[in-house]
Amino acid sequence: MSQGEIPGRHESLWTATTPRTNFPALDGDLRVDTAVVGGGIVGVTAALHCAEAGREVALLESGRIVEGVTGKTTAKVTAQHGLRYADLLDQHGRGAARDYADANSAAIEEVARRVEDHDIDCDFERLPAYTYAADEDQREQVEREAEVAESLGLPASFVEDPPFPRDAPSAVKFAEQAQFHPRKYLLDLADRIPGERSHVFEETKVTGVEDGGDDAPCEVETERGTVTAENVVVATHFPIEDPAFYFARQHPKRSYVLAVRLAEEPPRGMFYRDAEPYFSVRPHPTDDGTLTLIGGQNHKTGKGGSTAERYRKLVEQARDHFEVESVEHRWSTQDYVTADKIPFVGELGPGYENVYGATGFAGWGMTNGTAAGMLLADLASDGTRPWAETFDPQRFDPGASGAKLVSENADAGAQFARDWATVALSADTDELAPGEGEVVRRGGKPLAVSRDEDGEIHAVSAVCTHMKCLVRWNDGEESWDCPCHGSRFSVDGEVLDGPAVEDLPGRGG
């Protein structure tokens, strides 16, 4: 592999390996009992649960329904997210410890109900999932987590001899966990949706939530007419409204994804190292044999240099452990982190009395997002769920996240003001070679500028349109990521992900 090479299509395998969908657009204005912004794991499953409750729904999706984060997963159906229990019961103690094991694995087991009693060809399988120590020095916390998730009913056990890597000295299993293709389970889902009176809507960009209060409805803006409801469920990744100051209570990161095909046979269950350089690995079968799913190099977003140098090292790592025949596809995602580990999954925030949200899932999306429209969608129906007070959004526990807030938000204001110190005064762009980006200041503004595969130049406003930080460029992806909150934007200044809405003005307009 050359420097400059970057092996497989540029295409999550999920998406790949399924149509797109064609559900029509909200064509004016509109009356439900809930209406569910964002089509991915969460916004699916909340929909369809408020219409099996006997609720009219209307799901609402910028663009085409688990084309997003969901679409981009390494889709692991998993309570087992690294070494998380023994965190918990430190930070919060057995109760939320708990409550979040036991959340995670009423979402495993409503996955495995659906493709049951549906029969729905997704590629649903039972596995053991394994986190491995990645020396001798983490094997005294890997033994404690398989004691602590063992107390809190997990099916969790310490090996000595796990089956990959070779050379790991321990590991915790978790029992029957699972993996799946989670478009075509969602898709299935979302096939359920419409009818009596319920809808989905793609091609619809909501432009903003209204919370009525105790006398009024809701209100949700979109660009192609008005839903009003009795309450709004907000599944976006990131709120696309802030009234509980997310940004400042979760960090973005991204991580990479390869879909390799092996000259052997993989090894047989889901592998993650919880140590830096995070890695793993988890089979997938396909019509023509298995290919194996290779993850890692996370890093927060807009920062850690080349992220087409993080495809490459991962392409490494994967030839460190097997002998790699090709990498049929690549691709990336991000997710966010909470300060306190836990997802915020409950009411929006404060004066938000009948508008709901889900965020900071840490990159374990399909269990905790499934669990996440669950919970919402029991809200939404005057119900509740026993985990919800620890996954309350307006909890503050400064004893697990205090330091933690102080760091993150003392990291991204001295970003701020180190970049908009350091902008280039002139640069030639001239020069820009086709996939190169770079921030330069033109007539006292930064500009983002950009030259795609055919040769064209982009510019837009290199100032993000969330709090004001600057852009970067981001090499693996061709995008402009902010560093400070990690928003994302396209070479035109599209918004790809929150918290900004607004998109990029023009050439620094």
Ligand SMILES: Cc1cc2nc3c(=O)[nH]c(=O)nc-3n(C[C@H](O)[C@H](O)[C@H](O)COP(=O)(O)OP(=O)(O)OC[C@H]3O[C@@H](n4cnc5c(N)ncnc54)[C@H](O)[C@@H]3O)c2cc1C
Contents of the next structure:
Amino acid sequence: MSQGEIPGRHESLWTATTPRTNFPALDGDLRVDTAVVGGGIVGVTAALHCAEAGREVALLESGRIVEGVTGKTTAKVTAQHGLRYADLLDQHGRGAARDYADANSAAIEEVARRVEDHDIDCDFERLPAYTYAADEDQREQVEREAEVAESLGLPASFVEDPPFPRDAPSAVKFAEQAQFHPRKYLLDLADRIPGERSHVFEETKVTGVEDGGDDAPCEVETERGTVTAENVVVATHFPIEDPAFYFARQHPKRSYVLAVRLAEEPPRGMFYRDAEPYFSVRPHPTDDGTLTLIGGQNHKTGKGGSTAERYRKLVEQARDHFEVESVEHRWSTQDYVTADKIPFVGELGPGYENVYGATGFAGWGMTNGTAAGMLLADLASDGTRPWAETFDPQRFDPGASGAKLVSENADAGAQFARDWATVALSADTDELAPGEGEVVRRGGKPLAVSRDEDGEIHAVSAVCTHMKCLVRWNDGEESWDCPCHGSRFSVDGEVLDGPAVEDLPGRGG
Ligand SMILES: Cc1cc2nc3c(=O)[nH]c(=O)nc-3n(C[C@H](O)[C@H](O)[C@H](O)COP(=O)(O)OP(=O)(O)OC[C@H]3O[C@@H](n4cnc5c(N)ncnc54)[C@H](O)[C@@H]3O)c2cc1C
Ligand code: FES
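Structure of the form predicted in complex with this ligand, given the form predicted alone:
Shown next: the complete complex, the earlier chain at its head.
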């Protein structure tokens, strides 16, 4: 299968199997103790923790909650993040590696506790997680990972015969990890936030956050009024305010997921191959039998060619491993990877002492994001967590991240120059087929032109509103993606992913 229609409904299993939420929009100005911006796993977790700590909270979501990255995850709830711990130990030392292990283990237990205490029906299940060796050459690395992880207190062991794939020479196994349905879990949490003192507002886009410093409260500007708060949690995946140069300290990793029905029983456990590209497998129970989630085909956003082709390759990979009866769903999303592999969680940056943020979960935000929500809620309530220093966004360890940081930026700079020099001088957009898009130069200005499935032409500026790189067509999602720092825009120019916060001008043309 190289061309043609990609099988499967183009929607995540999580949004397709839960109702849409319907929280009210903000209606005028409001004063609360803590404003939380963004209703993904970080925002919902932080807002509920704050409300439970007795704070008056407003959770502000631009669209509908849990439809962002969290609504498109694979939803493994595990402290096993590929082959991560030996690296953390070597680069950051035992203290930081232990903090990372502790935070992510605490997050699993937090989810398990809530599921049990509130009797949340969210397909939560304990399962072992395996990261298997891609080949014999990776054996030593896998063996060391198991040793290091065990020494950090994780339930890790080295196994010679993992249940999947058949030819895997070895794996590191973490016992007692978990998986769930992220929307069923988080919609239950979100329903517990509103009350006399706290609120969830949807369709309320935040346009700016100002820290009042020692003397004045913070001001959160929205399109529907101003929220005044003692402190603010920015949980917008990529922070909508960037006082700490987050755009240069992390890169966006896009990847793809299929929910397939197999002719056989899927293997018991959650599986991961830590290679480029990664490959991920896990079962998920539904009323209609067990589906298998297959993930992978990662690449930097805006780079790496046709994204429709990524879906096709993933279907081929699924068929190489299993007898696939049908592809039920397919979806994709992106997460940011920090240069030193540790997320940024804490005070947002210089001049933002009462504003906190979290980003950079590297594809492991179910636990990292839960831990972040807990830590941010504590910081907003004058508390802290033992692992706070390790995750501090204002850390800078040149040894661990400096070289990577320089190369990320050089990469973005070169991209900028190359694309501006080579953009087509003109092109016949009449020839665009439905689902196609192209950047062309019109009157000296680069224009992003696409044709939708109904044959209608859309044209917006092709100049990314973040730092002026040229966007590229994403044929799998029909969006405009920026190769420099990963911003994404709809065909009518609306921001889908940051760091850009402003839409591409010329919407709806
Ligand atoms: C393909 C893929 C698979 C993954 N699988 C796993 C997995 O198996 N296990 C795991 O641990 N992690 C996984 N991850 C990572 C995990 O899904 C993410 O790290 C996590 O969901 C990020 O959550 P978040 O709350 O930061 O962001 P989001 O869920 O995106 O939430 C941010 C919210 O902020 C809102 N927002 C943005 N701007 C504004 C604004 N101006 N005003 C108001 N609201 C705003 C958005 O609409 C959104 O709802 C995966 C990632 C990818 C890409
Ligand atoms: S995301 Fe930075 S220039 Fe586009």
